[in-house]
Every structure is written in structure tokens, then in C-alpha cells.
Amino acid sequence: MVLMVSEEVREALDAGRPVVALESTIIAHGLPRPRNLQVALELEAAVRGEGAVPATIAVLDGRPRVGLDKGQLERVANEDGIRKLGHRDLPLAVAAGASGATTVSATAHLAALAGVRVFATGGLGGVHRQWTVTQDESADLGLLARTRITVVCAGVKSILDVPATLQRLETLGVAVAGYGTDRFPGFYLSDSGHPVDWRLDTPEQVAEVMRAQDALGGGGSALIVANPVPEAEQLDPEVHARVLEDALRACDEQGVTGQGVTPFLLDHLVRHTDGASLSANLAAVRGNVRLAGRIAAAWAGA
């Protein structure tokens, strides 16, 4: 086995104690230094504050790791040349002895492989705008359709085609529930403008759905718990709409395509909202991590 599970995470899993998986892309590629390391440590502390063990996931020197120590977190945060790895990149990174930060798809895959059931992130990838022309869809969706994991997120990134993403999740058979809301959150925004069919209001209710998934069988697929950023901490909706429209226009004018679209748009939002979009992003991640800790505790206590 190439998978390396930290002693703390392995002991927690063996004892049936709560564990929460965390991605590492936000550390390596989502935040500037040294704030990225500060946020990584803060998120792990938030998981511990809910009585769970954090399992930050990355690939270091070709070894997928579930649970990082402080030195390994520092490597992800500060080392130049850390790649961005989706689940398709994992065998290539392992064979090449490469180091990389894991996206949602790679994190979910490795977490499930290690036996971690709950995963917290910011926002999922999804169907890109103008999909009928570009055929651009995040690998997150297909991976979640075949991976039994509970993902706590603030919806999908608002730069995407949200209704098309929700339709695609339905087609793929991925369960989606709003947490404390009947509306699907919009990452930076509390409400994307679209409803959800199901609502869950407590960690215990989420754990009950997880148990029902296992009892019903029928193949592995994820449960998405869509947890909105608090209204007081969301990006101003009018600013969001204006800046996003400008970002999409700039993206088209500069001919940005493929994997370059998402980072281009997110960077544009950060720069043209004076960092307000980044603040909303971090507020969403913090809330998701805390909720994931409570869900993991309810699941472990089942």
C-alpha cells in the first residue's frame, strides 16, 4: 500500500473516534504565504475544538498522506513546486515521486480509501458556464458519484453554472441536502437562488442519512451537506454580481480556457472586491469545518 495514514488518524479510526478529512489545495494554491499556513493550523484546531481528529490530505514525495504533522503542513504551505492534484493525477504523482496538494476529488478518494467518512471543504467544482460549447465539467462530480463520503461544503463555486451542476448531481445520483436551509448556498453567497429538495437541521440527522445510505446499499455515492455562509459574512450580492460579470467578460476577452478559467475568475474576484470574496470564502470554510466535526462526532456515536 502506498497510502500513509498518520498514527493519530489511524488510532482514531481504529477506536471509532470522529475524524474529518481536509483538503490541501487551499493551503498550497488558495492563499498567500504565510496566511496559508496560519489558516491550515486554524482549521485543524477548529476540528479538534469539535472533538474530532483532523486529517489533512496531501501527496509528499509520491506518498499519499492522510493526516499531516506540522512539518508536513509547512512543506505544503511553503515549498515551491507543489502540484495541484485531482484524483486522476494520483497514480502519476505516486509513480513520479511528486508532491502535490489534493483537490476535492483527490481528497475524497484518499479519505474514503483510508476509511474517513466526513470531509470538509469550501465549495465544490461543477459544470462550467457555456458547458454546451466547452464541455467543461469538474472531475469532482463523477468522483462523488462513486465514493461513499459525506462532504460538507458551501455549495458549488458561484462562478459556475449552478442549476446545471445541480441537475448533473441529480443525474449522477448524488444526494444533496441543505443544512438549516431550503436553498442551495452559493459559496460566497448564502443563497445561490436555487432550492434544494431536502433539508437537514442537526448533525444527528446527517448521521442518520449516512446510516441509511449504508443500509440501502446500491453502490457508493456521496452525501453533499450544503452549509451556507452566514448572511453577515457573505459577499455583498450586488458586488458579487457586478464583479463576476466583469470577470467573465475579461476571461472571454483574454481567451482563458480549460483549467485556467477557475483560478482566473477567483483571482479576479479577490482583486476586484478588495479581498471581500476571500473573507467570505474563509468564513464558509471555517463554518464547514466546524459542522463537519459535529457530524463526524454524531456519526462516531451512532
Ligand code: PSU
Contents of the next structure:
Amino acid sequence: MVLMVSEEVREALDAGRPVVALESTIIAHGLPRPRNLQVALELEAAVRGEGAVPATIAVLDGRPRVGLDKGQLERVANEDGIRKLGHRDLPLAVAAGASGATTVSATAHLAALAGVRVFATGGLGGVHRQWTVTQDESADLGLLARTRITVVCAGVKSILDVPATLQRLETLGVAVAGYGTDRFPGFYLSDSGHPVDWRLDTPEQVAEVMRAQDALGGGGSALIVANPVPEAEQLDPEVHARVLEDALRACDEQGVTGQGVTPFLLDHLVRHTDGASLSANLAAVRGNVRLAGRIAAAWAGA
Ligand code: PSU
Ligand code: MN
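The structure above corresponds to the form predicted on its own; please provide the structure of the form predicted together with this ligand.
To see the whole picture, the full complex is given below, headed by that same chain.
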């Protein structure tokens, strides 16, 4: 088996104890150094604080790993040349012996392969605003349409075309519920300005939906639990609108395309909001990780 599951994660899975998968692209390419390593450690601690085992996922020297030790986390955070790996990149990275951080699509795939059902991240990828020109739609969406996993996120990144992304999730048949809200969250913002059709208010309710997914069968699609950043910790919506417009223009002017687009926009927002976007991003991820720990516990106890 090419997949390496850490001993701690393996033992927890075998014993039916709660496990939460965490992605690594946010560490390697979504957050500035040296803050990224601190955040990676902090997120793992937050999962443990909820009584669950963290399973950060990445590919190191061609081995996909579920559950990283501190040295491995350090490599993801600090190694130059660590790649960004979507689902489609996994076989290429394995065969080449390459190292890379995994996006939502690659993380969800590896988590499901290892038997981890609950996954926490910041914001999903989706349909980019320039879609009619670039056809740029994150592979996250297609992968979630065929993978049985519960993803706790703060919606989709607000740099995207949010209504188009919601429409694609509907078309692809991916279940979406707001957590404690009837509004779809906006990543840096508590409210994207768009409603959600379903609302869940407790981890037990989420676990019940997961059980119903399995009972109903019909292919493995995901459940998206959209958990808003608390309003007190969101980015000022006016600052968000202004700086995002700048960022999109800079991205266009500098001809950034493909995998580079998302990291470029996130970095631009961090640098031009005096760190306020970073604080909002971190608040969102922290909340998601804690909620995922509680959902994993409700799922394991079920
Ligand atoms: N959430 C964050 N920061 C990130 C990402 C998510 O708070 O950097 C990453 C995820 O790994 C997601 C990826 O899968 O951005 C989407 O990239 P793309 O648009 O290139 O598919
Ligand atoms: Mn893309």
C-alpha cells in the first residue's frame, strides 16, 4: 500500500475513535512563514482539545501520509519547492518521489482512502470570477461530488464567484448545509450574501445526516458543513471589497494563472489588509477545526 497512515491515526481508526483530517496546502501555500508552522501545530492542538486525533495530510518524498509528526509538519511549512498537489497530481508526485502539500481535493481523496470521514479546512476552492475567460474551476468541486466525506469549511473562498460555485455544487449533487445559520458563509466574511437551503445546529444533527447519506447510498458524494467565522472576527466587508478588487486586478495584470491564482490572491489580501485578512482566515479555520472535532466525536459515538 502506497498510503502511510501514522500509528496514532491508525490506532484511533481501528478503535473507532474520532479523527479529523487537515489539509496542508493552507500551511504551505495559504499562509505566510513563519506563522504557518505555528498555525499547523495550533490546529492539531485544537483537534485534540475536542478529544479527536488530528490527521494532517501531505505527500513527502513520494509517500502520501495521513498523520504527520512534528518534523514532517516542519517540512511542509518550511521546505522550499514543496509543491501544491491537487487530486490529479497525486500519481505523478508518487511516481516522481516528489513532496507536496495537498489541496482540498487531494486531502479529501487520501482521507477517504484511509477511512477518515471528517475533514476541516478554511475555504473550499470553486468557480473563479474570470470563469468565462479562463474556465478556472477548482478540482475541489468535482472531487467532492464523488467522495464520501464531511468537509467543515467557512464556505468557499470569497475571491471566487460564490453564486456560480453554489450552483455548481447543486449541479454536481453535493449536499450543503449552513451550521447555525441560514446564510452561506463568505470565508473572510460571516455572510457571503447568499442563502443556504439547509441548516444544522448540532454535531449530532450533522452525524445523523452522514448516517442518512450512507443509508441512502447512490454514490459517494460529500457533505459540506458551512460554518461562518464569528461576526466579531470577520474582515471588515468594506475593506474586503476594496482590497479584493485590487487583488483581482493585480492578478490579471501580472498574468497569474492556474494553480498560482489562489495563493496569489490570498497573499495579496494578507499584505494589503495589514494582516486583518490573515486574522479572519485563522479565526475561520480555528472554528472549523473545533467543530470538525465535535462532529467526528458525534460520528464516532454513533
Ligand atoms: N483554504 C484556505 N487557504 C487555502 C486553501 C483553502 O483557507 O490556501 C487552499 C485549499 O487547499 C484549496 C485550494 O483546495 O486552496 C484551492 O486551490 P485552487 O483554487 O487552485 O483549486
Ligand atoms: Mn484553479
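The term rigid core refers to the most C-alpha atoms you can superpose between the two forms while keeping them within 1.5 Å. Since the model is a prediction, treat every value here as computed from it, not as a measurement. Positions refer to the first chain, counted from 1.
Taking 2 Å as the criterion, Ala250 counts as shifted between these two forms: its C-alpha moves by at least this amount when the rigid core is aligned.
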